[in-house]
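What follows is a single chain, given as C-alpha cells, in the form predicted on its own.
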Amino acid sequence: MEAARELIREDLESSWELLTLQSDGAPGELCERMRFLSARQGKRIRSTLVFLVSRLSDHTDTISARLSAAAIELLHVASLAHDDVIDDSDLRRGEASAPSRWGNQMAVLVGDYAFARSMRLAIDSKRSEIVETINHASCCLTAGEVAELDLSRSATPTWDAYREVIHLKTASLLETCCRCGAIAAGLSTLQTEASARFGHRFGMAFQMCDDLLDLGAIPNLDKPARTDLSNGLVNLPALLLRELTGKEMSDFAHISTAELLSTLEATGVLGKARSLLNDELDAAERELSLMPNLPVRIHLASLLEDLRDRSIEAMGG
C-alpha cells in the first residue's frame, strides 16, 4: 500500500487540496465543520483506486482523476457523518464522531452540505460520465442506509440481503473509483467494465473483512473492537452463526475474543467466511487480468493481497 501512494503522492495531494477548498464560502458554522471532516483523511483507499486504475493508460486525464477522487472522497465523508447519526455513533476513527461533536442536526446539515460539493467537484471535470457514475454513487449510498435499516430490523436476515448492503454501502463507491480511473484513463469499454467489477469485488471483501475485524482479534482499530456485536448488527460473522448454528452473536458478547474466535471456528463460521471472502478476490483476480498490462498492475494486485492477509489476521492468524 505504501509504495502505490508513493507512485501516487502528487495526485493523492492535490486531490485533497480540491477537497480542502469545497469549506472555503460555507456559510455559517459550515465552513469550520467542514473543515474539521476534510482534515482527517484516513488511508485515501478510494483516492488510491482511482489514481492507480488512471495509470492504466498513457495518456490520462489527469485532471478529471484529480476532481473524481476529491468528489468521491466528500461523498464518503459526507456518507459517514450521516451513518454516525443513524447508528447513534459516538467515535469515528477513535475520535469523536460529528453528531457526538455538534449534534445531529448540525451533523446531518454538514453531511448534506459535502454531498452537494461533492457533485461540484464531479461537474467540474466536464465529464459526463464522471457525473453520471458519481451521481449514481451518491444514491447507492442512500439506497444502502435503507437496505441496511430493513436488514435490521428482519426476523430473517438473508444472504442476499446482506450482499445488498455491502453492495450499495461499500462496493458502489470502491466501483465508482475504478470507473472514473478508467474513464480519465480512457480505457476501452471492456477495460472500463472490467476495472468497475474489479472495484466491485475488491469492495465487497473489504467491507466483509471490515465486518470480521469487528471480532477485536486484532487491536488499537480505529474503532472499538466488538461493537457491531453488542449493537446486534447483522454482519458477515453474525450472519453465518445464525445460518450454521442457529444462534445469535450476542449470546456470545460476555465471552472473551479468544473464546469467541474458538467458538466461530469451531462452528464453521469463520472457515465460510474466508471462503466467501477469497471468492471474492479471486474474482477480482481474474477483472484484473483484463485490465491493461502496465506495470501498476502489479500495485491493484497488492492491494488484494494486502485486504487477503488482514483478513487472515482479522479471524486470528
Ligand code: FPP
Second form
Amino acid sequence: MEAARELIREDLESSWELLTLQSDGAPGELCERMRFLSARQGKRIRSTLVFLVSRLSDHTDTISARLSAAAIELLHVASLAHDDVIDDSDLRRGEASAPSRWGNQMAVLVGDYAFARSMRLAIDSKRSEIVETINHASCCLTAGEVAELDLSRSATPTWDAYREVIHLKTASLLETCCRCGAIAAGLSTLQTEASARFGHRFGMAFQMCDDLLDLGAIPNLDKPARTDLSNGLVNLPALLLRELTGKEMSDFAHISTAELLSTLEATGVLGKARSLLNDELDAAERELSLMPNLPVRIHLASLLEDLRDRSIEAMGG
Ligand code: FPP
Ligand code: MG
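Switching conditions: you have the form predicted on its own, so give me the form predicted in complex with ligand FPP.
Once more the chain from above appears, this time first in line as the rest of the complex follows.
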C-alpha cells in the first residue's frame, strides 16, 4: 500500500486540496465544521482505488481522476457524519464524532452540506459518466442504510439480504471509485466493467473485514469492540453464528474478546468467514486479470493481499 501511495502521491495531494477548498468556501461556522469533518481521513483507500485504476493507460484525464476522487472522499465523509447519527456513535477515527461534538441536528446539516459539495466536485469534472456514477453511488449508500436498518429489525435475516446491504452501503462506492478511474483512463467498455467488478468484489471483502473488526481482536479507531452487535446490527459473524449454531451474539455478551474468538473458531464461524472473504478476494483477482496488463496492476493486487492479511488479524491471527 505504501509503494502504491508513493506512486500516486501527487494525485492524492492535489485531490486533497480540491476537497479542502470545499470547506474554505463555506459560510460562517460551517467552514470550521467542514474542515473538521474532512480533516479526519483515514487511509484514503477510495482515492487510492480511483488513482491506481486511472493509471491503467498512458492517456489519463488527470483532472477528472482528481475531481472524482475528491468528490468520492467528500461523499464518504458526509455519509459517515450521518452514519454516526444513525448508529448513535460517539467515536470516529479516535476522536469525538460529529454528533457527539455538535449534536444530531448540526451533524446532519454539516453532512448535507458536505454531500452537496461532493456533487459540485463531480459536476466540475464536466464528465457526465462521472456525475452519473457518483450520483448512483450516493443513492446506493442511502438505500444500503435503509436496508441495514430493516435487516436489524427482521426476525429472519437472510444471506441475500445481508449481501444486498453490504453491496449497497459499501461495495457500491468502491465499485464507483474503480469506474471513475477507468473513465479517467479512457478504458474500453469491457475493461471498465472488469474494473467496476474488481471494485465491487474488493468492497464486499472490505465490509466483511470491517464486520470482523467489530469483534475487537485489534484496536479500531472508529468504535469500541462489539458496537455493531450492541446496536443489534446483523453483521457477518452474527449471521454465521446464527446459521451454524442457532445462537445469537448477545448470548456471549459476558465473555472476553479472546473467549469469544475461540468460541467462534470452535463453532466454525471464523472458518466460514475466512472462506467467504477469500471467495470475494479471489473473484477480484480474476477481474484484475481482465484489466490492462500494466505494472500498476501489481499495486491493485497488493491491496487485495493487504485486505487478506487485515482480515486474518481481525479474526485474532
Ligand atoms: C459506515 O458503515 C457507513 C456507510 C458505509 C454508509 C453510510 C451511508 C449513509 C448514512 C447514507 C447516505 C448518506 C449520504 C450523505 C448520501 P458502518 O456503519 O458499517 O461502519 P462504521 O463501523 O465505520 O460505523
Ligand atoms: Mg452504520
